[in-house]
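Heads up, the chain below is alone and in the form predicted on its own; it's given as structure tokens.
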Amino acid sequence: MQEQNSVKSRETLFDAEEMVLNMGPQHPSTHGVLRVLLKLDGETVTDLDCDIGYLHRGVEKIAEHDTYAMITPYWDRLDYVAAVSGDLCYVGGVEKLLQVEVPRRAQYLRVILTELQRIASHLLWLGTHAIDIGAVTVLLYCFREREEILKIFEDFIGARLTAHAFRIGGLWWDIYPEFEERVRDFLDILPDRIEEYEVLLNANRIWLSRTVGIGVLSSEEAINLSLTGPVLRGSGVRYDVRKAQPYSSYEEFEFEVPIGENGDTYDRYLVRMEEMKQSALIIEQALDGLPEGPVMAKVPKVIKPPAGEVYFPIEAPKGELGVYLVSDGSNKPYRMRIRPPAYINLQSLKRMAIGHLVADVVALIGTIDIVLGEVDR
């Protein structure tokens, strides 16, 4: 009798039309704190839902109880692999509230640091994306170059990961004497190193089989999902905040906005590879034209912006990062709202994954390039 029941249970299990599978949160490719609920027909994804909030810290609510200056370090910990970009977004929003003009030298230095951060962020993305799919060598190569950027940050800012680079009004201090030389040395080696990554991956048949035609998003779908950054540009939409709404003197630099043709995982890879080359071009121009002068504007010791509200966006490595600030005239914001690109881009995972295999979900999480500190906040 017991044996008959066991056989019947097995038959019921295998006769089931669909199966629900938890991928994460304790899963390497979901970055430790993302739970993806998969509904499967065999190994094919028929539905998907993301369960987030495991890393939620309530940054937006905390901001209502801290002064404007005290809030800045929280932005280092949103996208913690692109801390410098987060700083620029927040201080730019406060400066817009104050109507403060940041010195041009500080603007150029901000561009240099944030573009270095973009390269470092893309290197981390490429290394982890590749190892998720099975290419171990690329991770070691990418960390080799990323380490050089982190050393530059460490010597200038004092931190490697959550680098607190900017202050409201500019920079707290000017660059050290060897800064320019070290950045140029890095720019000299970068093209050859990017070529090494491309030699490893561009025509690799395993890489192509895991990325070409996987997670295709049309330009219309990407726009309707409010996607930004490389995910949007991979679908052929040439939108970049640095071009559309220039900030920090970006209008003074010549660079291209790369786009894809097919909107698949391989196109998004190509877009990010080209973005690293364009970032290097921007940094070189900023170093060549770096103005003399102060790096800090005159701002009051106690920052009390006039009552009003602003929205300030930047082009972060993962897309449009924006801050919405409401001031009531006090030294603390009445309201702070973050527009995180990783959180908004994550909603595309369902659209991209349905119809693909479970193994492809790993590649699709990687192609979005999420950081859960920014998703959960």
Given for the second form:
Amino acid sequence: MQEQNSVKSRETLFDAEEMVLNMGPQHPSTHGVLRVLLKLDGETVTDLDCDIGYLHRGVEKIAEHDTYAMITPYWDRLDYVAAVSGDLCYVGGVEKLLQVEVPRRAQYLRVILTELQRIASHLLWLGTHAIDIGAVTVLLYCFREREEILKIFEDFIGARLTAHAFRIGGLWWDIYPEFEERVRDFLDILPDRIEEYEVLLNANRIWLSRTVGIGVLSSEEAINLSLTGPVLRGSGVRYDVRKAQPYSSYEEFEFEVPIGENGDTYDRYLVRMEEMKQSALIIEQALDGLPEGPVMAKVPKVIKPPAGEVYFPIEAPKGELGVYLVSDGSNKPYRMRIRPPAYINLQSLKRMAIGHLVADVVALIGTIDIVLGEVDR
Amino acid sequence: MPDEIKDTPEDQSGDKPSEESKGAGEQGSRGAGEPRERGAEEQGQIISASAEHGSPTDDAPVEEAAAPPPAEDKPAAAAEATSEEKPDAPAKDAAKPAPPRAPDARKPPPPRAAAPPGDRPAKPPPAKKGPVVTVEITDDPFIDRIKERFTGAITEAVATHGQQILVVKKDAYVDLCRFLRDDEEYPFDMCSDLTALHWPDRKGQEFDIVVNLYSVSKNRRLRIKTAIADGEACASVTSIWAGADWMEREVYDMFGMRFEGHPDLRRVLLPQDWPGHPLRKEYPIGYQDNEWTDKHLDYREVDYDTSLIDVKYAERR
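The structure above corresponds to the form predicted on its own; please give the structure of the form predicted together with its partner chain next.
Entire complex below, previous chain first.
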């Protein structure tokens, strides 16, 4: 009797210490339908589990039943804040399988559009990341600039978000006459605007205390966790697919790959801010050297790549977005595997969050920069 | 690529006017149709702009096509000549791509219908392309070293589209992975991607595990493939690359093979009690699991005769 009581009391003692908190799937700071189960000791996270798949649509399965051209729009809906980047990955993979050389003008236009998209994606990330941590102003500023990019896209493609710009072999349309002028106008204002954000955040005491030293990842750890994109570069690894395995004539542009030093949330923030500036530089170079000529290669109407397989990675705003295509010679892919950067980067949340406070988990989800459309596919 | 370009000269010699008129018509109509709101004088600009770069579209391939050895043109021309003699039979073949063009209701159809046959005989080359794309790796000291180290275990070492693939027997799979990560010359320290392929017809080797490796310091990629049978477990590489964790979980979720040594092998995208594994080839695409949805989502067949909507409308009336 005595013994039982003591055991019981000890259990309650321990149970009271640990608590499981269910964050999401409808939590505003989880950036979509991400559910995170947190095991807490007081306010400190001791264990964490991500429950994903709420947005699973089975794109890889659908792809096995669609022709190559029909699959492209699905890629807009994976990372829906960077639709053009998804398109580039897929069409690039199919073009490699078909061994089609894309006209240089199309390659340059693709670079311009994907870099604009990168800026738009990073702006959205910055705004939402900041509002998660408590800086509301930045969100409004970021959306102001993002709107300009979306308008440029809208006039070019007709869609603001799911901008389906690329086709297998090039671009469907050439740019409209005012396109260049409008992009240049945007690039003129962008540096000042980025400076505005930096004035708001860089030395902001609240921002610093919420980001410096939070979610530190060493470079070895980051590589071992298969992280890519700004999350990897924040840890000091200079890996960028645009430099490492250039595609779409990225080798012709001069730009820096910024890296962080400490691998914390603040460094990842700095990396992304610098990336926006570098993207602007790339766009400027691409506009200056925009070649004349066609925007579409000669591609057969019925796309039947020869049997074979190819892995084609690109540097999407979130990291290395890859497609692994296996063709059996028919007009539908035998298998299409999407290598989703956000999904693989999200693995690091557990590693980063343990030992931090609940409030930091919000900052960490923001710093990984996930889009659930891509995580769940 | 050479094939497509090689085709163009005959294509254009055969029905150049139709090709051009079609291209110009399309671009013109697009230019005029799309920016309708932008004002009339700009429309002119747009059309002229599209016409300007329209001509390089047609010229460039011709120039390029002139470059390839003329010897190759002859068989293709001969093929076209033969196809010209029997335009009806291949036209049926071409009937499939043709319909989308037919609604254009322009004159071209007859010559266009004759042109695809010209393309058709040239189609076989893609099949010829296959073997050229994939070549045995013979001149790579690193691959040779691996082959030597894992004698007998590496069944295939090929490069396809310039990407190196090693096919390894499943017993040596984990050893090879560990070896590659710890290699001093080319440390493959990142498991870029891990996925699987299902080949239901390959008895005893129904699944391929495909691992895309990347060496950050040496900027080199390598793909490892290993075949396992249906129902067989595969060794996990999570102890080698922590990043493989969710990738293996996803493969388990989608294909159903187990990974031995995985610390937390659960479904990751689908609900834990989901029946079946969707990316298997036998899993149908139009499949709805009513049992599962009944249980979890409280799904009911809607009886439209007595549905609430009708009742509400009836009340309003």
